[in-house]
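First, one chain by itself: the form predicted alone, in C-alpha coordinates.
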Amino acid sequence: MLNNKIGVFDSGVGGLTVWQQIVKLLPNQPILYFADSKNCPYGSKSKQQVKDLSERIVRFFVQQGCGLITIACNTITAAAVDYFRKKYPQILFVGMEPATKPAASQTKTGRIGILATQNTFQGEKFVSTRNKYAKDIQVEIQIGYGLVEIVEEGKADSEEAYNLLKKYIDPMLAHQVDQIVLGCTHYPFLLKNLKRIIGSQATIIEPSLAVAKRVKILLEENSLVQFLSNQEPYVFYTSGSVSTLRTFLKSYSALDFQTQYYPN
(Lines of atoms letter the chains of each structure in order from A and count residues from 1; the text may use other names and numbers.)
(Lines give C-alpha, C1' and ligand atoms only; values in the text may rest on other atoms or scores of the structure.)
Protein backbone atom coordinates (compact mmCIF):
# COMPACT_ATOMS: atom_id res chain seq x y z
CA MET A 1 0.00 0.00 0.00
CA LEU A 2 1.34 3.44 -0.93
CA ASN A 3 2.37 5.95 1.73
CA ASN A 4 1.15 9.55 1.39
CA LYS A 5 4.60 11.05 2.00
CA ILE A 6 6.11 12.93 -0.96
CA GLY A 7 9.79 13.10 -1.87
CA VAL A 8 10.99 16.00 -4.04
CA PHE A 9 14.57 16.23 -5.27
CA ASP A 10 16.87 18.10 -7.60
CA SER A 11 20.58 18.47 -8.30
CA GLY A 12 20.41 21.49 -6.00
CA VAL A 13 18.00 24.16 -4.80
CA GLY A 14 16.24 24.64 -8.15
CA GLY A 15 13.55 22.09 -7.34
CA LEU A 16 12.30 24.36 -4.57
CA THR A 17 10.34 26.13 -7.32
CA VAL A 18 8.37 22.91 -7.76
CA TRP A 19 8.27 22.20 -4.01
CA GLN A 20 6.65 25.61 -3.45
CA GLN A 21 3.82 24.88 -5.89
CA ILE A 22 3.20 21.44 -4.37
CA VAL A 23 2.93 23.00 -0.90
CA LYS A 24 0.39 25.53 -2.19
CA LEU A 25 -1.81 22.81 -3.68
CA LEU A 26 -1.28 20.25 -0.87
CA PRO A 27 -0.66 22.29 2.31
CA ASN A 28 -1.07 19.35 4.71
CA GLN A 29 0.97 16.76 2.86
CA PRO A 30 4.20 15.48 4.46
CA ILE A 31 7.05 16.40 2.08
CA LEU A 32 10.79 15.68 2.09
CA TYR A 33 13.12 17.73 -0.09
CA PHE A 34 16.65 16.71 -1.10
CA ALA A 35 19.16 19.07 -2.71
CA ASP A 36 22.22 17.29 -4.10
CA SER A 37 24.18 20.54 -4.17
CA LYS A 38 27.50 18.81 -3.55
CA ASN A 39 27.25 17.20 -7.00
CA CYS A 40 25.55 20.10 -8.76
CA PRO A 41 25.28 20.78 -11.66
CA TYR A 42 24.05 17.61 -13.36
CA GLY A 43 23.50 19.24 -16.76
CA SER A 44 26.80 18.23 -18.36
CA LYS A 45 27.29 14.90 -16.56
CA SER A 46 26.97 11.59 -18.40
CA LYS A 47 23.61 9.84 -18.35
CA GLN A 48 25.09 7.08 -16.17
CA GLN A 49 26.50 9.59 -13.67
CA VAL A 50 23.11 11.29 -13.40
CA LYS A 51 21.40 7.93 -12.93
CA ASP A 52 23.87 6.80 -10.24
CA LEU A 53 23.69 10.06 -8.27
CA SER A 54 19.91 10.28 -8.39
CA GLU A 55 19.36 6.62 -7.56
CA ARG A 56 20.97 7.11 -4.15
CA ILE A 57 18.39 9.80 -3.44
CA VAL A 58 15.51 7.68 -4.71
CA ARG A 59 16.61 4.79 -2.48
CA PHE A 60 16.75 7.18 0.46
CA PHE A 61 13.20 8.38 -0.22
CA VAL A 62 11.97 4.80 -0.54
CA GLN A 63 13.58 4.00 2.84
CA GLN A 64 11.80 7.04 4.31
CA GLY A 65 8.46 5.67 3.11
CA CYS A 66 7.70 8.06 0.25
CA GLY A 67 4.88 6.77 -1.93
CA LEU A 68 5.35 9.47 -4.55
CA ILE A 69 8.66 10.90 -5.73
CA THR A 70 8.85 14.11 -7.75
CA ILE A 71 11.95 14.46 -9.90
CA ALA A 72 12.11 18.27 -9.89
CA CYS A 73 14.83 18.35 -12.52
CA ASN A 74 14.61 18.15 -16.31
CA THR A 75 18.08 16.60 -16.61
CA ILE A 76 17.34 13.75 -14.19
CA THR A 77 13.94 13.13 -15.75
CA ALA A 78 15.51 12.83 -19.19
CA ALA A 79 18.19 10.45 -17.94
CA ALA A 80 16.40 8.25 -15.47
CA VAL A 81 12.63 8.56 -14.93
CA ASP A 82 11.79 5.55 -17.12
CA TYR A 83 14.47 3.52 -15.35
CA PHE A 84 13.06 4.41 -11.92
CA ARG A 85 9.50 3.59 -12.92
CA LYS A 86 10.60 0.12 -14.00
CA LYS A 87 12.83 -0.51 -10.99
CA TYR A 88 10.36 0.82 -8.38
CA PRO A 89 6.90 -0.07 -9.75
CA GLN A 90 5.40 0.33 -6.28
CA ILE A 91 6.28 4.06 -6.26
CA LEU A 92 4.56 6.87 -8.17
CA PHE A 93 7.01 9.08 -10.07
CA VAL A 94 6.39 12.55 -11.49
CA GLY A 95 9.04 14.00 -13.78
CA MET A 96 9.61 17.17 -15.77
CA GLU A 97 10.30 18.25 -19.31
CA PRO A 98 10.52 21.67 -21.02
CA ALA A 99 7.07 23.13 -21.69
CA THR A 100 7.43 22.89 -25.46
CA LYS A 101 3.78 21.97 -26.04
CA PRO A 102 2.17 25.05 -24.42
CA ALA A 103 4.79 27.34 -25.95
CA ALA A 104 4.13 25.94 -29.42
CA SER A 105 0.36 26.25 -29.00
CA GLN A 106 0.52 29.85 -27.74
CA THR A 107 3.04 31.38 -30.15
CA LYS A 108 1.79 34.04 -32.56
CA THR A 109 5.08 34.50 -34.40
CA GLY A 110 5.69 30.79 -34.96
CA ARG A 111 8.96 31.09 -33.06
CA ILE A 112 9.74 29.94 -29.52
CA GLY A 113 12.89 29.87 -27.43
CA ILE A 114 13.97 27.23 -24.93
CA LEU A 115 16.67 27.72 -22.30
CA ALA A 116 17.78 24.45 -20.72
CA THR A 117 20.75 22.22 -19.88
CA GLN A 118 22.74 20.19 -22.37
CA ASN A 119 21.38 16.85 -21.14
CA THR A 120 17.80 18.07 -21.27
CA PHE A 121 18.12 18.91 -24.96
CA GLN A 122 19.71 15.52 -25.64
CA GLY A 123 16.95 13.65 -23.79
CA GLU A 124 14.47 11.49 -25.68
CA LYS A 125 11.48 13.22 -24.08
CA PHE A 126 12.50 16.66 -25.35
CA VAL A 127 13.16 15.36 -28.84
CA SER A 128 9.87 13.44 -29.05
CA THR A 129 7.83 16.34 -27.63
CA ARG A 130 9.44 18.78 -30.03
CA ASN A 131 8.79 16.51 -33.00
CA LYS A 132 5.18 15.97 -31.94
CA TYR A 133 4.11 19.49 -30.98
CA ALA A 134 6.60 21.88 -32.57
CA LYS A 135 7.51 20.32 -35.91
CA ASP A 136 6.12 23.35 -37.74
CA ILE A 137 7.49 25.85 -35.22
CA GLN A 138 10.92 27.49 -35.29
CA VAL A 139 12.56 26.51 -32.02
CA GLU A 140 15.58 28.49 -30.80
CA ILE A 141 17.46 26.42 -28.22
CA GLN A 142 20.14 27.68 -25.87
CA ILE A 143 22.15 25.77 -23.28
CA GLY A 144 22.26 27.81 -20.07
CA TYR A 145 25.95 27.38 -19.32
CA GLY A 146 26.77 28.71 -15.85
CA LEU A 147 23.24 29.64 -14.82
CA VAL A 148 22.71 26.78 -12.35
CA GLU A 149 25.98 27.63 -10.63
CA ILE A 150 24.97 31.29 -10.32
CA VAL A 151 21.69 30.33 -8.67
CA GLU A 152 23.40 27.88 -6.31
CA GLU A 153 25.80 30.64 -5.27
CA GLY A 154 22.91 32.94 -4.38
CA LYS A 155 23.67 35.39 -7.20
CA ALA A 156 20.42 35.12 -9.17
CA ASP A 157 19.71 38.87 -8.98
CA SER A 158 23.30 39.94 -9.67
CA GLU A 159 24.65 41.87 -12.65
CA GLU A 160 26.73 38.80 -13.45
CA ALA A 161 23.52 36.82 -13.88
CA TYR A 162 21.95 39.65 -15.91
CA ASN A 163 24.89 39.83 -18.34
CA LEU A 164 24.96 36.06 -18.86
CA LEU A 165 21.21 35.86 -19.39
CA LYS A 166 21.32 38.76 -21.83
CA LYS A 167 23.91 36.88 -23.87
CA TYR A 168 21.52 33.91 -24.09
CA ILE A 169 18.19 35.71 -24.47
CA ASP A 170 19.00 38.55 -26.87
CA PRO A 171 19.55 36.22 -29.87
CA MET A 172 16.17 34.62 -29.19
CA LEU A 173 14.46 38.01 -29.15
CA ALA A 174 16.31 38.99 -32.32
CA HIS A 175 14.69 35.96 -33.97
CA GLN A 176 11.27 37.24 -32.82
CA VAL A 177 10.42 34.45 -30.39
CA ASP A 178 7.33 35.34 -28.38
CA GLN A 179 7.46 32.40 -25.93
CA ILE A 180 10.54 31.57 -23.85
CA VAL A 181 10.54 28.26 -21.99
CA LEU A 182 12.62 27.83 -18.84
CA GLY A 183 13.75 24.21 -19.10
CA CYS A 184 15.51 23.98 -15.74
CA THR A 185 14.00 24.35 -12.27
CA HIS A 186 16.85 26.66 -11.23
CA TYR A 187 15.92 29.24 -13.85
CA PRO A 188 12.74 30.68 -12.23
CA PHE A 189 15.03 32.08 -9.53
CA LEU A 190 16.38 34.30 -12.35
CA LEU A 191 12.99 35.81 -13.17
CA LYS A 192 13.86 39.30 -11.94
CA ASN A 193 16.72 39.59 -14.43
CA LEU A 194 14.83 37.72 -17.14
CA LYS A 195 11.97 40.21 -16.95
CA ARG A 196 14.46 43.09 -17.18
CA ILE A 197 15.77 41.65 -20.44
CA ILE A 198 12.57 40.37 -22.01
CA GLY A 199 10.08 43.00 -20.91
CA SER A 200 6.89 42.59 -22.95
CA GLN A 201 8.62 41.07 -25.98
CA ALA A 202 7.88 37.47 -24.97
CA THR A 203 6.01 35.35 -22.46
CA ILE A 204 8.06 33.33 -19.98
CA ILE A 205 6.84 29.76 -19.45
CA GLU A 206 7.95 27.44 -16.65
CA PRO A 207 6.19 24.18 -15.74
CA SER A 208 6.38 24.00 -11.93
CA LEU A 209 2.64 24.55 -11.38
CA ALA A 210 1.74 21.95 -14.02
CA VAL A 211 4.01 19.44 -12.27
CA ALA A 212 2.42 20.19 -8.90
CA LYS A 213 -1.04 19.69 -10.40
CA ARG A 214 0.07 16.30 -11.71
CA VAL A 215 1.30 15.37 -8.21
CA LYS A 216 -2.07 16.31 -6.75
CA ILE A 217 -4.00 14.33 -9.37
CA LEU A 218 -1.95 11.18 -8.70
CA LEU A 219 -2.43 11.50 -4.95
CA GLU A 220 -6.17 11.98 -5.40
CA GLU A 221 -6.42 9.00 -7.74
CA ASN A 222 -4.67 6.84 -5.14
CA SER A 223 -6.57 8.29 -2.14
CA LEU A 224 -3.36 9.67 -0.61
CA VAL A 225 -4.25 13.33 -0.08
CA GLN A 226 -3.83 14.29 3.58
CA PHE A 227 -6.43 16.69 4.95
CA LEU A 228 -5.31 16.79 8.60
CA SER A 229 -4.32 20.24 9.85
CA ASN A 230 -1.58 19.04 12.21
CA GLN A 231 1.09 19.29 9.52
CA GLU A 232 4.40 17.65 10.21
CA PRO A 233 7.47 19.88 9.73
CA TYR A 234 8.79 20.03 6.21
CA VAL A 235 12.17 18.33 6.21
CA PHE A 236 15.03 19.40 3.94
CA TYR A 237 18.17 17.41 3.23
CA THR A 238 21.28 18.57 1.42
CA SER A 239 24.55 16.99 0.39
CA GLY A 240 26.08 20.47 0.27
CA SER A 241 25.99 23.56 2.46
CA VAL A 242 23.18 23.87 4.99
CA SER A 243 23.67 27.65 5.11
CA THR A 244 23.12 27.91 1.34
CA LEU A 245 19.94 25.89 1.60
CA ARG A 246 18.72 28.01 4.51
CA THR A 247 19.23 31.15 2.39
CA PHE A 248 16.80 29.83 -0.17
CA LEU A 249 14.34 28.84 2.54
CA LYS A 250 14.09 32.36 3.97
CA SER A 251 11.20 33.14 1.65
CA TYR A 252 9.35 30.22 3.27
CA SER A 253 10.05 31.45 6.81
CA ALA A 254 6.40 31.05 7.88
CA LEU A 255 6.79 27.28 7.54
CA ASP A 256 7.93 25.01 10.34
CA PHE A 257 10.89 23.29 8.76
CA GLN A 258 13.95 21.28 9.70
CA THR A 259 17.19 21.17 7.73
CA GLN A 260 19.44 18.14 7.88
CA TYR A 261 22.42 16.63 6.16
CA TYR A 262 22.02 13.33 4.40
CA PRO A 263 25.27 11.39 4.95
CA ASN A 264 27.14 10.52 1.79
The other form holds:
Amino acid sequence: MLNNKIGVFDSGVGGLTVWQQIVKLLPNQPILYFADSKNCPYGSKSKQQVKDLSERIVRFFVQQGCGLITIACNTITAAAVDYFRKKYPQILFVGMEPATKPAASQTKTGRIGILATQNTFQGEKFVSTRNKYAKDIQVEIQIGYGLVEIVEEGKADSEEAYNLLKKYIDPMLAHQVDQIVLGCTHYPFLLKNLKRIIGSQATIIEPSLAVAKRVKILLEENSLVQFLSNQEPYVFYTSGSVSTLRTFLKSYSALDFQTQYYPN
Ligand code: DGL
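Next up, the form predicted in complex with D-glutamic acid (DGL) in place of the form predicted alone?
Then the entire complex follows, led off by the chain already shown.
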Protein backbone atom coordinates (compact mmCIF):
# COMPACT_ATOMS: atom_id res chain seq x y z
CA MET A 1 0.00 0.00 0.00
CA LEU A 2 1.56 3.29 -1.15
CA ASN A 3 1.62 6.40 1.03
CA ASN A 4 0.16 9.63 -0.36
CA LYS A 5 3.09 11.78 0.78
CA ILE A 6 5.12 13.28 -2.08
CA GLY A 7 8.83 14.04 -2.10
CA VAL A 8 10.09 16.76 -4.46
CA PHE A 9 13.79 17.45 -4.84
CA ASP A 10 16.45 19.23 -6.83
CA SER A 11 20.13 20.04 -6.58
CA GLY A 12 18.93 23.31 -5.04
CA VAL A 13 16.09 25.81 -5.11
CA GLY A 14 15.30 25.31 -8.81
CA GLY A 15 12.80 22.53 -8.17
CA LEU A 16 10.62 24.97 -6.27
CA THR A 17 9.34 26.09 -9.67
CA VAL A 18 7.87 22.59 -9.99
CA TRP A 19 6.87 22.40 -6.31
CA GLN A 20 4.73 25.54 -6.75
CA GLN A 21 2.76 24.00 -9.60
CA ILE A 22 2.23 20.74 -7.69
CA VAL A 23 0.92 22.68 -4.69
CA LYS A 24 -1.54 24.54 -6.93
CA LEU A 25 -2.87 21.35 -8.52
CA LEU A 26 -2.87 19.27 -5.32
CA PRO A 27 -3.55 21.73 -2.49
CA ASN A 28 -4.18 19.09 0.21
CA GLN A 29 -1.32 16.74 -0.56
CA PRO A 30 1.44 16.34 2.06
CA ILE A 31 4.68 17.38 0.32
CA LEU A 32 8.31 17.37 1.40
CA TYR A 33 10.91 19.39 -0.52
CA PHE A 34 14.64 18.82 -0.43
CA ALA A 35 17.18 21.31 -1.81
CA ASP A 36 20.74 20.00 -1.97
CA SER A 37 22.08 23.54 -2.21
CA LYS A 38 25.33 22.62 -0.46
CA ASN A 39 26.29 20.38 -3.39
CA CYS A 40 24.75 22.53 -6.10
CA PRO A 41 25.37 22.72 -9.04
CA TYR A 42 25.03 19.12 -10.24
CA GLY A 43 25.15 20.15 -13.91
CA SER A 44 28.86 19.55 -14.41
CA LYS A 45 29.43 16.73 -11.89
CA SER A 46 30.07 13.17 -13.07
CA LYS A 47 27.05 10.95 -13.62
CA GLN A 48 28.14 8.77 -10.69
CA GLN A 49 28.39 11.77 -8.37
CA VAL A 50 24.93 12.95 -9.38
CA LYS A 51 23.57 9.43 -8.77
CA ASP A 52 25.22 9.12 -5.36
CA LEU A 53 24.16 12.56 -4.13
CA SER A 54 20.60 12.20 -5.33
CA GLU A 55 20.21 8.64 -4.04
CA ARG A 56 20.81 9.89 -0.49
CA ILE A 57 17.80 12.14 -0.92
CA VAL A 58 15.69 9.38 -2.49
CA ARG A 59 16.54 7.05 0.43
CA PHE A 60 15.59 9.79 2.86
CA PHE A 61 12.21 10.30 1.15
CA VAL A 62 11.61 6.54 1.19
CA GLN A 63 12.33 6.49 4.95
CA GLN A 64 9.88 9.38 5.38
CA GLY A 65 7.20 7.26 3.71
CA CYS A 66 6.88 9.06 0.37
CA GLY A 67 4.93 7.02 -2.19
CA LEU A 68 5.77 9.30 -5.09
CA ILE A 69 9.02 11.15 -5.72
CA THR A 70 9.27 14.02 -8.19
CA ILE A 71 12.74 14.62 -9.54
CA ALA A 72 12.33 18.34 -10.13
CA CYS A 73 15.62 18.51 -11.96
CA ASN A 74 16.50 17.74 -15.57
CA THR A 75 20.10 16.95 -14.67
CA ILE A 76 19.24 14.32 -12.04
CA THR A 77 16.56 12.80 -14.25
CA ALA A 78 19.08 12.40 -17.08
CA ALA A 79 21.60 10.71 -14.79
CA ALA A 80 19.48 8.57 -12.53
CA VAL A 81 15.73 8.18 -13.11
CA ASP A 82 16.04 4.79 -14.83
CA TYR A 83 18.32 3.59 -12.06
CA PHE A 84 15.88 4.76 -9.35
CA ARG A 85 12.89 3.14 -11.06
CA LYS A 86 14.72 -0.17 -11.13
CA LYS A 87 16.13 0.04 -7.62
CA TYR A 88 12.96 1.32 -5.89
CA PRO A 89 10.12 -0.38 -7.79
CA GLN A 90 7.68 0.27 -4.93
CA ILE A 91 7.96 4.07 -5.47
CA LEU A 92 6.37 6.11 -8.26
CA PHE A 93 8.91 8.44 -9.89
CA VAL A 94 8.21 11.48 -12.02
CA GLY A 95 11.19 12.95 -13.85
CA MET A 96 11.64 15.71 -16.39
CA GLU A 97 13.52 16.58 -19.54
CA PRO A 98 13.78 19.69 -21.73
CA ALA A 99 10.53 20.36 -23.61
CA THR A 100 12.04 19.64 -27.03
CA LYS A 101 8.88 17.98 -28.35
CA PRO A 102 6.41 20.88 -27.79
CA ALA A 103 8.99 23.40 -29.01
CA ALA A 104 9.58 21.40 -32.20
CA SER A 105 5.87 21.09 -32.87
CA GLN A 106 5.18 24.80 -32.28
CA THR A 107 8.05 26.40 -34.21
CA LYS A 108 7.20 28.36 -37.35
CA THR A 109 10.79 29.23 -38.27
CA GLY A 110 11.96 25.60 -37.91
CA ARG A 111 14.49 26.73 -35.32
CA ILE A 112 14.39 26.29 -31.57
CA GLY A 113 16.80 27.18 -28.78
CA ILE A 114 17.42 25.11 -25.65
CA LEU A 115 19.20 26.30 -22.52
CA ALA A 116 20.19 23.52 -20.10
CA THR A 117 23.09 22.08 -18.14
CA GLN A 118 25.96 20.12 -19.65
CA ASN A 119 24.78 16.84 -18.10
CA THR A 120 21.25 17.26 -19.41
CA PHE A 121 22.50 17.72 -22.97
CA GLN A 122 24.72 14.65 -22.59
CA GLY A 123 21.90 12.47 -21.28
CA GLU A 124 20.41 9.72 -23.41
CA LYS A 125 16.91 11.14 -22.95
CA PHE A 126 17.72 14.47 -24.51
CA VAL A 127 19.48 12.83 -27.46
CA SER A 128 16.70 10.32 -28.14
CA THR A 129 13.88 12.90 -27.83
CA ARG A 130 15.76 15.25 -30.15
CA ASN A 131 16.28 12.48 -32.71
CA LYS A 132 12.67 11.45 -32.50
CA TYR A 133 10.84 14.80 -32.51
CA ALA A 134 13.27 17.44 -33.76
CA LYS A 135 15.10 15.65 -36.52
CA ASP A 136 14.20 18.19 -39.18
CA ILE A 137 14.40 21.18 -36.87
CA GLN A 138 17.46 23.30 -36.27
CA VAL A 139 18.21 23.05 -32.55
CA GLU A 140 20.49 25.68 -31.02
CA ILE A 141 21.77 24.27 -27.76
CA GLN A 142 23.47 26.37 -25.11
CA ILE A 143 24.88 25.30 -21.74
CA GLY A 144 23.84 27.82 -19.11
CA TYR A 145 27.24 28.13 -17.41
CA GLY A 146 26.95 30.12 -14.19
CA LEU A 147 23.18 30.60 -14.24
CA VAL A 148 22.33 28.05 -11.54
CA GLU A 149 24.87 29.66 -9.20
CA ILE A 150 23.39 33.12 -9.81
CA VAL A 151 19.90 31.85 -9.01
CA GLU A 152 21.11 30.06 -5.85
CA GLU A 153 22.73 33.32 -4.72
CA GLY A 154 19.39 35.11 -5.06
CA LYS A 155 20.70 37.31 -7.90
CA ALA A 156 18.28 36.24 -10.65
CA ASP A 157 17.10 39.80 -11.33
CA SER A 158 20.59 41.35 -11.31
CA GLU A 159 22.44 43.00 -14.18
CA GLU A 160 25.03 40.22 -13.84
CA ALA A 161 22.31 37.69 -14.67
CA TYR A 162 21.05 39.89 -17.51
CA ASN A 163 24.49 40.14 -19.10
CA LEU A 164 25.13 36.40 -18.88
CA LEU A 165 21.72 35.56 -20.31
CA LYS A 166 22.21 38.04 -23.11
CA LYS A 167 25.41 36.27 -24.08
CA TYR A 168 23.52 32.96 -24.31
CA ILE A 169 20.24 34.14 -25.84
CA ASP A 170 21.34 36.72 -28.42
CA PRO A 171 23.00 34.13 -30.70
CA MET A 172 19.81 32.02 -30.58
CA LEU A 173 17.72 35.01 -31.61
CA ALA A 174 20.20 35.84 -34.34
CA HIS A 175 19.50 32.35 -35.70
CA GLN A 176 15.76 33.15 -35.78
CA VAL A 177 14.68 30.69 -33.12
CA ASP A 178 11.05 31.34 -32.20
CA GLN A 179 10.85 28.90 -29.25
CA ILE A 180 13.27 28.97 -26.31
CA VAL A 181 13.17 26.00 -23.95
CA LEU A 182 14.24 26.41 -20.34
CA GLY A 183 15.78 22.97 -19.75
CA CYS A 184 16.73 23.51 -16.11
CA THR A 185 14.34 24.13 -13.24
CA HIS A 186 16.44 27.02 -11.93
CA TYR A 187 15.91 29.07 -15.08
CA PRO A 188 12.25 30.13 -14.61
CA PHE A 189 13.53 32.25 -11.73
CA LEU A 190 15.35 34.27 -14.42
CA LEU A 191 12.13 35.04 -16.26
CA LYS A 192 12.20 38.80 -15.70
CA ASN A 193 15.60 39.15 -17.35
CA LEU A 194 14.75 36.57 -20.01
CA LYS A 195 11.66 38.55 -21.00
CA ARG A 196 13.72 41.76 -21.15
CA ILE A 197 16.04 40.08 -23.64
CA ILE A 198 13.60 38.01 -25.65
CA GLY A 199 10.61 40.34 -25.74
CA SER A 200 8.19 39.08 -28.37
CA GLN A 201 10.89 37.50 -30.54
CA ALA A 202 10.34 33.97 -29.20
CA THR A 203 8.07 31.97 -26.91
CA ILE A 204 9.60 30.78 -23.67
CA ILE A 205 8.73 27.17 -22.82
CA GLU A 206 9.16 25.71 -19.36
CA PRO A 207 7.59 22.43 -18.31
CA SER A 208 6.81 22.79 -14.59
CA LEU A 209 3.04 22.71 -15.10
CA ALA A 210 3.29 19.65 -17.34
CA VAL A 211 5.32 17.86 -14.66
CA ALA A 212 2.78 18.76 -11.98
CA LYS A 213 -0.03 17.43 -14.20
CA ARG A 214 1.87 14.16 -14.58
CA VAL A 215 2.19 13.93 -10.78
CA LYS A 216 -1.55 14.46 -10.41
CA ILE A 217 -2.41 11.81 -13.00
CA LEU A 218 -0.14 9.24 -11.36
CA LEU A 219 -1.64 9.96 -7.93
CA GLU A 220 -5.14 9.67 -9.35
CA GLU A 221 -4.33 6.37 -11.07
CA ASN A 222 -3.07 5.01 -7.76
CA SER A 223 -5.88 6.51 -5.63
CA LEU A 224 -3.39 8.62 -3.70
CA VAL A 225 -4.88 12.11 -4.06
CA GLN A 226 -5.65 13.63 -0.68
CA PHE A 227 -8.99 15.43 -0.83
CA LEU A 228 -9.47 16.38 2.81
CA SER A 229 -7.83 19.62 3.87
CA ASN A 230 -4.33 18.99 5.17
CA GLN A 231 -3.40 21.01 8.25
CA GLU A 232 0.27 20.03 8.10
CA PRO A 233 2.70 22.75 6.96
CA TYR A 234 4.78 22.10 3.88
CA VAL A 235 8.17 20.83 4.99
CA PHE A 236 11.46 21.92 3.47
CA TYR A 237 14.88 20.44 3.95
CA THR A 238 18.08 21.99 2.73
CA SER A 239 21.71 20.99 2.93
CA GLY A 240 22.58 24.67 2.39
CA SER A 241 21.35 28.01 3.65
CA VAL A 242 17.87 28.14 5.08
CA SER A 243 17.57 31.88 4.50
CA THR A 244 18.15 31.34 0.78
CA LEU A 245 15.32 28.83 0.73
CA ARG A 246 13.07 31.20 2.68
CA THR A 247 13.72 34.01 0.21
CA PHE A 248 12.46 31.86 -2.62
CA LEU A 249 9.28 31.04 -0.74
CA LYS A 250 8.40 34.41 0.72
CA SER A 251 4.85 34.32 -0.52
CA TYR A 252 3.91 31.08 1.23
CA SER A 253 2.97 31.07 4.90
CA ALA A 254 2.35 27.51 6.12
CA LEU A 255 5.94 26.38 5.86
CA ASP A 256 8.24 24.45 8.11
CA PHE A 257 11.97 24.67 7.50
CA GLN A 258 14.46 22.08 8.71
CA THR A 259 17.81 23.78 8.75
CA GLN A 260 21.07 22.35 7.54
CA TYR A 261 19.67 18.88 7.33
CA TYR A 262 21.52 16.17 5.50
CA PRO A 263 20.41 12.54 5.14
CA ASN A 264 22.91 9.70 5.63
N1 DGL B 1 17.87 22.46 -11.55
C2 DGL B 1 18.67 21.49 -12.21
C3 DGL B 1 18.06 21.07 -13.55
O4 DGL B 1 16.88 21.15 -13.76
C5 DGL B 1 20.13 21.73 -12.45
C6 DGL B 1 20.92 22.49 -11.56
C7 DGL B 1 22.35 22.05 -11.39
O8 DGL B 1 23.18 22.20 -12.29
O9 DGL B 1 22.57 21.61 -10.30
O10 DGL B 1 18.77 20.63 -14.41
